[in-house]
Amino acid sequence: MSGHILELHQVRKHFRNFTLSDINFTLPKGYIMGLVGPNGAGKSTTIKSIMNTVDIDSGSIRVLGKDTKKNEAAVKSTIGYVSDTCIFGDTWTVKNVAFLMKHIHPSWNSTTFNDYVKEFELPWNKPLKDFSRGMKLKLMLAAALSRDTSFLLLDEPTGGLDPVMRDRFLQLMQQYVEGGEHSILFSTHITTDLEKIADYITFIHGGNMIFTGETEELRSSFCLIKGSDRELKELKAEPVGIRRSSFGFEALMRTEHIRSLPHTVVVEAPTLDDIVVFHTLGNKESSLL
């Protein structure tokens, strides 16, 4: 068996107005990978492809060495999935969820689920239609963590959580991978969360994969520069993206061009958010030069 939990090879999916093109990345056992990119980048299509709810046109996806199409039931039994929308019915209660999960998942642990319900302060008999988005996310997280899974697949899981619960969520994710046999793929717009826990980053933009690798490798591949309009005109290499203001400009550059920069510009290390934002702004801002 491969030492990887997840393997995507040349995955392609074409829609009328969008194409996910040749996505390739692997996630080793025992690690957390962040999946980043702006809205419409292809993150959700990638996750749905892994769950086999989107039928890819070409390529292959394997979880624990098993093809997700040929072994769908076996693969899904190993995945704890938390989506950005609640997978349980609006008229259901937490009690209904516990009953259903106990009967469809052999590895379900009722004691673990009850402990999470208590910790997350979820009411047992209140219909889910009366739950806030944050409460629904807590319920799905509790359900995912109460099964014996090898892989957590998380699609925007922290968007409805308050700062205290987000911090607890990140602790739970780190605990999940501690033994070295479990992994997490974590799609989010809140890149500060990923900077705290992600070992690897896969960055998708416009359906194309920009980068996959270690988090620090991605950050060290770029630098953020700040300067005046005069210094902007002196740049010898084209920036990835530019943001202008009345004070001058900010631009994201590839680190390989750092020696050619004017000596007077300010150079800083970018955040993950900087990298995503400047790739998104790039063409629009560059066309103004």
The other form holds:
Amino acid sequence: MSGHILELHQVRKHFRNFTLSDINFTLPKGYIMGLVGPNGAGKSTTIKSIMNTVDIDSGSIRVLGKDTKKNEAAVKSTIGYVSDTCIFGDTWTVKNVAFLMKHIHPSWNSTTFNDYVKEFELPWNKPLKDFSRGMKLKLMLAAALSRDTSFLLLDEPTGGLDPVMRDRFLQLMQQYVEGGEHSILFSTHITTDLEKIADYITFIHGGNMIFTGETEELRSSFCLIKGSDRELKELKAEPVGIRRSSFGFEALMRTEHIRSLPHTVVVEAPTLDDIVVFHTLGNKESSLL
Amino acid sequence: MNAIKNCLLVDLMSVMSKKSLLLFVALLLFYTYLQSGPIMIILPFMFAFFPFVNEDKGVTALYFSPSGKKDVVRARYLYCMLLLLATLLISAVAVPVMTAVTDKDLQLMNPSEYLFLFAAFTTMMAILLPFYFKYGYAKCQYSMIAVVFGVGILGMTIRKIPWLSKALQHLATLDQTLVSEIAAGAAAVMLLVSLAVSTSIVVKKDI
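Given the form predicted on its own, state the structure of the form predicted in complex with its partner chain.
To see the whole picture, the full complex is given below, headed by that same chain.
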């Protein structure tokens, strides 16, 4: 077996108005990968494909070397899943969730779950319909972390969390991968979270994979340039994305073109946010004028 | 088998609130008291689609638990049949108990009547479940009424076709035990075909 927890090979899924095409990436053991991209890019479809709740048209997905379609139940038992929407019933309570988990997961650890419920201040007997979005996320996180999994699959998990809880969440994620045997795939819009913890990034846009690799490699593949309208006209290479304002322009360029840039433009290292935003803008010269 | 047990547990949790269980038992006792045996078949119908209601509301815990999509389908069929079994068992226990505590002399149904109830419920489930798996509860909630109307229209049509009407009348003169056994057998075969159809629907379905 390879040292990869997750392997996606040529994954394709066609919907009426959207196609996820040729997604290829691998996630090694002991690392955290961020899945980034604008809304509708295909992040959730990719995650659901891994959970086999979306039936892919072609390609293959392997978790710990096992095909997710052929070994669905075995694969799911190794994955802890947290999504942005609650997968439990509205009328259920934390007690009901604990009861269910205890019976369906042989590796369930009630003590760990009780500790998380206490730490996250979740009420045991309140129906989930009275929980805030953040509380539901905490519950799903507690449930995912209270059993023996090899891999956490997180679909927009930090959206409903306050800054204190988000910080604790990132700490928990780092603890999870510490031993080198566990990995995390984590989709989010809040790329600042990823900059803190992600070792790898996979960037999807319009159903196509733009990049997959180490976070630093992604950031160093691009540069952010700022300049005047005159300097914009002097650009020899096509920017990945561009935004114009009354002060001039900002553009995301591939680093390989850095030598051809006018000497007067300001060159900065882009954030992950910049990379996602400028790819989404494209070179249509989006204007803030 | 473990995966099916997991799925069954999630489905049962969708009806395991105290209110719904009390409603189930109260209605069952009420029907038993009225001595309206066949009418109590409504009860498993009422509860059979609860898991689909929850799925419409986004309760997808089942699909993220260590079970395959095929297990989800098998467990849902099993859940429906267990509902029928529970109804018949509670009713069989309730009749002697209620006879003892009330002044009514309630009668248990005979085995043929049980088999006819099984055939009716199983046939309806065999027809409806693939639609519920394909379209969800919201789009299918009136399908049961459509099936009931369909059966009514079919009955009226049969009455107007002389040879079919005669055949039915002849059926009524036959040994009812044998007829009920054939009906139950045919319904069981329909259920197996329906299970295969539902499985192929769910395996290709995006949740």
